[in-house]
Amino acid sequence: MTVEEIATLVQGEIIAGTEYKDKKVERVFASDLMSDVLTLKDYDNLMLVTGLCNLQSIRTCEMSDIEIILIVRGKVVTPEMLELAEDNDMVVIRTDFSLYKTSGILYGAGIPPVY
């Protein structure tokens, strides 16, 4: 499934990395604990779904080679976060849905979880 298709599914908007809207997502990991994200193995085309909306979430994705981040619960992404994401060629999607609802929608659409 593409980034653009995912944004549509969760009634979200791509707020950074719109040029990568056709990028494929093959797996999803949902967490607000960045320490859990750092324990993941190396997966290609992995998307992080999180409610943690600060520079730490972008930095964690940078360290974990995660290029697609979906921010839930209507959190406001700061200009500093967007700048860091764009500097690292990341996609940031924002939705008003909860982490639970977003995860259910993505799972129901057939995107497999990490585990």
Second form
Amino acid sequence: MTVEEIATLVQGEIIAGTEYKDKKVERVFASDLMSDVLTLKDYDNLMLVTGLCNLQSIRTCEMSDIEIILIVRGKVVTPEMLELAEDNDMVVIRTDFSLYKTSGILYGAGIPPVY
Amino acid sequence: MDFVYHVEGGDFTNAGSTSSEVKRMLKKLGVSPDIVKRTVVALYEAEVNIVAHAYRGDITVDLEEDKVRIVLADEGPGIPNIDWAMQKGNSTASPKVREMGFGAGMGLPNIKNNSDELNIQSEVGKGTTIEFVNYFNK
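Form predicted together with its partner chain structure, per the form predicted on its own context:
First the chain shown before, then all remaining chains and molecules of the complex.
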């Protein structure tokens, strides 16, 4: 599934990396705990779904080679976060849906989990 | 070749900026992506530890032909029991650190998982030094 299709499914919007809207997402991991994200093995085209909305959520993706992040619960993404994401060629999507609802929609649409 | 970076305790805005620079440097040198990831994940965990627990610290990155050696030396409260701190789930992190998505007691074990050699020295009331080495060709 593409970034654009995911944004549509969760009634969200792509707020950084719109040029990568056709990028594929093959797996999803959902967590507010960045320590958990940092323990993940390598997966191509992995997307993080999180309600943790601060610079460290972007940094954690940078270190973990995760290029797509979906921020849930209508959190406000700061300009500093967007700048850091764009510096690292990352895609940021936001949605007003909860972590549970977002995860349910994506799982129901057939995107597999990491484990 | 040595590179030295300074880290301030409590500065969550810049936490990870050293790891980011080192990642760029290793990629530019053509180090394989899996070694780059292991190295920067270990470094980022340790850098966040300085920000979360110490007053300040210095990170020295020593690049050699076959390996990278990274030393993080901080001034801070130190770790009273390293064996305890190395066990998953054990943490003394503040609520603020937990709000940032850390403090679950997974940092030191994850540094160990992502390094080829790890040495931790700590003195209560003085500080902690973490040294790890990753080899480019294993």
